[in-house]
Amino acid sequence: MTSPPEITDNLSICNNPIVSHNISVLRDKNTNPESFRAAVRRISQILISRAFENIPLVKAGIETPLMSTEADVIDNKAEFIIAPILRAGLIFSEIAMDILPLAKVHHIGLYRDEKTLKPLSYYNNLPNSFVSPSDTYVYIFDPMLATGGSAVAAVKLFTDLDIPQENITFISLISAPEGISKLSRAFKNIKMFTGSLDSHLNDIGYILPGLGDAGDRSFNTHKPAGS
């Protein structure tokens, strides 16, 4: 069993019982697809909104009903990328574009080989250049991170770009420490949100306690045990 990672400045835990609750709901091996969603959503608000919180703002002057006062507001001069990893970040997507409805949704198609545990990357529609990359800010969505070796590849993506590590973020429902340990000595200056840190992962790499695969609970495809 590996010990938790040695980090705390870039790594949050969200520790609100909502999330809590909902992770368990995750973890139960009978709750049905429709429910997984739903506590997968009630999750992604939380965290989405905590990962947000770097979101650069500016004054700008308002009419309110009754004077004019200064207001903040979004920075016009940002871009927002959100970057779900295919396919069980998409169930992120939705969420992230509701709360911030001005940012791009670039997708970052990686899947890992189940012999080696590397990251194989089949697609991604990043641009060529960003016009502006130290304005530019990189939401990274993946719901397990295991191994690392998926969310190393998909942030090298954004750095080969010349985004600044410390404009990207990477959020999960939950975490296995090699998997942090691995992010974080790759980018040390990412940041990371996740709903729980696991124990450790097993020997084919799968996180433990965890919750099977996302991908596969969320959209109704994986077979029930012992089928």
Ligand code: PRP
The other form holds:
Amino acid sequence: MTSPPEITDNLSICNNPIVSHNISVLRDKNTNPESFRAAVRRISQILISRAFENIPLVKAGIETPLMSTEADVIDNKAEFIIAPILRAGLIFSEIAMDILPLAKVHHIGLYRDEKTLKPLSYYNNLPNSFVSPSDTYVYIFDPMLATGGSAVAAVKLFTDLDIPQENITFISLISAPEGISKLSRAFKNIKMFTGSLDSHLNDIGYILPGLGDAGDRSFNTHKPAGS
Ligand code: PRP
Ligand code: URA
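Given the form predicted alone, state the structure of the form predicted in complex with the ligand.
Now the full complex is given, and it begins with the chain already shown.
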């Protein structure tokens, strides 16, 4: 893949053989929906573990069977939000919920208008405010970061509620340079994790080489040709 001109320090591309292999499984047009979802889950475990490295820890006294000790535990002042962008972010977020069961899950319903490529919002169940925005950590999941329109709209929902950009992480399977540039220009201090930085977008906004439509491939909703 070619290096884009404007890639930020806040982007981590996950160089992991399990991620790379399973992204190739996703790219293959002959991969069926069941195998597609299984590959998404395998990649998600690794990407999410990396993305969760900013979770704050504190020391707590515990008793092992042998002695008292000071151990690292998740800071109970912190609040965690898992935010899947519907539809395709759902599989991803199921893995995140297993790893971080104390997180709250706020679904974000967005779809991209096929003609304008602009995101249209159809659902969000965010609260009107967060008790302590600076102690709130947000993880937004969407497999595809293409033009970046959906990602910018999703991040803005949280910055509008005073969540600091530094506490927001956007996690994708595949990104286009165009989407990374748009998101990092809009929000300089958010973190981004992706499994692959692909080449570019085609003239109808699909990532190349990409994997096609992530929602349709996950949920077996390909429309018959000509419909
Ligand atoms: C896909 C994808 C992202 C969006 C990315 O969703 O899951 O949400 O497109 O495109 P962008 O970066 O250009 O905004 P889609 O709109 O196809 O909805 P779906 O998941 O319901 O199929
Ligand atoms: N949405 C997808 O599902 N795939 C793309 O390549 C771009 C947007």
